[in-house]
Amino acid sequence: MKSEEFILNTPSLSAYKWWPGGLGQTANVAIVMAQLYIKGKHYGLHPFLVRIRNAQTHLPEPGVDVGEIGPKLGLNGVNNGFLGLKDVRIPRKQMLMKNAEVRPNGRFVKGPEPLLTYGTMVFARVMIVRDVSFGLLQAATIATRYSAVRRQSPIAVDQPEPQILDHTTQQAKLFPQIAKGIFFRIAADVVWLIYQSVAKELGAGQRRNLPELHALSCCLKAYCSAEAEEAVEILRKSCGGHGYLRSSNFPEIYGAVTAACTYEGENTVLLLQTARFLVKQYVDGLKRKVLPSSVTYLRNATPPKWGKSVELKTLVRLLEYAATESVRSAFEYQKKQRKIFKSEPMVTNKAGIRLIQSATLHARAFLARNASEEAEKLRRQLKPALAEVLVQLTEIFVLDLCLAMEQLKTRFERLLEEFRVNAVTVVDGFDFSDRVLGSTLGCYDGHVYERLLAEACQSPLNEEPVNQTFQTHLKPLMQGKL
């Protein structure tokens, strides 16, 4: 107390920090998140501005472990690192202190709620679904720019080897997933826009609007990093053994993207969060309160009906129909439960798995009622022919949401037939440089078996004609004696 410092210690080797980017060999400050004690009293998590490496040697300070944490799948030009203190001192004034305050009699000074932290997690996670949607965007580029070079299986007998762009199966992979890529990325410009306000809010002491907001950017941040995995990968398939090659640069994409799922919140764990604020929400409908307006849906949500012919806008209810539906039987599941179960994290437990599809609904109705407003208000300033090709895109990513239901895949096949002609077109509008591609089968001038041979014949083992190891070890053991 009279020094005026914090002491700071790792109480266990779980309990080092581990992961954050440029920690293992560049950083030489960081702020760490610590638990704060004064005189034996727990007062919560803080942030604290810590020397761990000397500013002129960059050799760790005393008490700090620092260093890298080894190779990743994916992400591997980032310095990762974990880190661990013990019996580390800095002055008092290194808390940062805009939130709470410790006085320099040690009296701690409680500041805003913590609920305004939130404001840093949910812009990170804004971010992450952009840049997933980017990544997304890059692999649905080579898997079509392939697809348009590639030729294999004839579909007409007297007609020669089509490409494999002309393949139905081959659309059902790739048109989906440039779909996604664009209305994720419009999603995450609206939620962006929306954090904005939110911002503005906060620094006016408002926080009303917080909630919704954070329980938006979890349940986007999993469900679009989670479909972009699984959308990439499906796009490296789609191109066969090239896929399968390192040059195609579909395993960085891949490690870019699956890393997602996992930095900034776990994906259950968001979705987790995401489901409490809905059936929060359905509890508030059921009393007839106002709703914020991602969820309004919960409070009249009803079966949709349609002829023979469905529209979008029929589909997009159909969705928050689900979505409705999972809510109220996970909060019906969960009153039944409390009947078993005195403790709530036991009940949420139990729940689990239908509050994590809960959440899941949630967000494939926000995407498409979203893609279905913005799409429209696109539409209004494009030219008929663009507008037409935006029509065709907002369509199959709705479609594509509820293909479950067998009338609609009539529909989608041939939406995929109307978007054959364009989807070159569009995945070039993306105008990804080849150097940002970074892939032999994603090239604009469409020269992938030359790239192919090029980058195969600056494999190492190509250097010499015959290998060194043949006299070593092949040559004895083919002539030898069995």
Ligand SMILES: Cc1cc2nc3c(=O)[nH]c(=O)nc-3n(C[C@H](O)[C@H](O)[C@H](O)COP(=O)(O)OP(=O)(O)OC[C@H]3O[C@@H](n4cnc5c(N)ncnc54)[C@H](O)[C@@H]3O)c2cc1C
Given for the second form:
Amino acid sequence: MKSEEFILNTPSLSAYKWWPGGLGQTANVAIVMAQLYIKGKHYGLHPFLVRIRNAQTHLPEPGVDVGEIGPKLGLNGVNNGFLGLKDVRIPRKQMLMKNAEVRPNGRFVKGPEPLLTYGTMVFARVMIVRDVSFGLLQAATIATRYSAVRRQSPIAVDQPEPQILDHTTQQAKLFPQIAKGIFFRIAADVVWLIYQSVAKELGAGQRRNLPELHALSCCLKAYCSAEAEEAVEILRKSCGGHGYLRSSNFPEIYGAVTAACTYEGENTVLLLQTARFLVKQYVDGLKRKVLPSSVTYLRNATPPKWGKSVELKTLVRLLEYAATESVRSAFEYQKKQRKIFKSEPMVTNKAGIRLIQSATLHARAFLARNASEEAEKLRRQLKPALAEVLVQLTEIFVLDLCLAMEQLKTRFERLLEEFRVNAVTVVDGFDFSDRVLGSTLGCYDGHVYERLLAEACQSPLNEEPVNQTFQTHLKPLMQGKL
Ligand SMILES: Cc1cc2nc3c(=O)[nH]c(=O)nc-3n(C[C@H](O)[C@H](O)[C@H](O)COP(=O)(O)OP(=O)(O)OC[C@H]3O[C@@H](n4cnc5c(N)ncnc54)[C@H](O)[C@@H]3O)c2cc1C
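Moving from the form predicted on its own to the form predicted together with the named molecule:
Next comes the full complex, this chain leading.
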């Protein structure tokens, strides 16, 4: 206290910080979020500016244990780090005191709620939805182009082998992923606009729309990253054996997309946060309160009626009804659990699986409504031929969300057939350069086989016509001299 210093410690190995990008070898200062104790009293988590490496030598400062965490599944260009601290002293003024203050006499003074901090977390999650849609569209471009080059198994008797893109099952693997990439991106753009308006409100000290935006960004980040991860795997497998080659670039894309399921909030934890918001809104709906626009449906969803031809808006209402039923069931279940368990966290834990399902269904309903509304707006600005392609993609996207339903299967198959002729042009339209795709299978010129062989020839094992291990191991074995 007298020296006006804080002393920072990570008291156990499990208290070490892991993962920040650039921490391993690059950063020389860090903002450390640490539990604050003054005279043994706990004041919660606060940010402190800590020098971790010397400004001149870049050596770790005394008491700082810092390093890189080693090879990862992907994103190996980033030096993620670990950090442990042992009795590291910093001046009092290196606590970042915008939202809470420790005075020279040791008195703790709490400031206003850090609203803008929440805004930053939302910002990062919206960016992730954009990023994973890029990864997904890159993978879809590679797989679609390869499917136009690769030929297999005649479909009709006496016909030559067709492009694999003509097989219905191949279309069912590719086209929904193209549609997902497009509509995830459109959803991210819409949520980005909401974010900008809420950020302005937060700047003016208002938080009215923050809970809705927070809930939306959590479930979209979780749903879109999980779907994109699965989609990249589907697309890799759709390229058969060659999809397994590193030079296809699927492993790199997968590594980047799957990481997004974990960072900036692990997906399950995020879905639970959305679910808490949904249950609260459902209860407000029962009291006939006005609900935020993205969850208005929770108040009045009813099972939609089926005509002979099912319109997209009927499917959207169906998804909203499914989400409402799921939230209702989670709410009822929690009510029952409260009779058994006294503590609310125990109740939430018991209801976890149902809550996650509710948040997932909410994300699906939001994405479907958003896709159909945004496509309708865009369609009016397009030439008829292009508008038709957009309608096909919207239908593929929404039908794919509802595909468990038998009634929709024939329509889905017809759509695949109709979209077939547009598939390559649409992925070309994403305008990824060959350098960005970095794939032997997905280049614009379609010279797949030339690139595959050229890449194989680069393998270090092909540097000598006869590998030296032939002399040292194989030859003695073949000649029985081992
Ligand atoms: C590529 C990558 C980059 C990263 N970059 C950074 C970075 O720059 N800066 C940084 O600070 N961090 C970074 N991280 C760390 C990342 O933010 C965390 O790994 C993430 O928040 C998950 O936390 P965790 O690892 O402690 O997992 P845990 O929380 O231990 O999760 C493990 C399991 O427990 C479950 N679980 C945890 N809590 C609950 C709960 N309440 N209810 C139900 N289940 C639960 C999870 O669902 C999961 O299945 C990065 C991670 C990765 C993979």
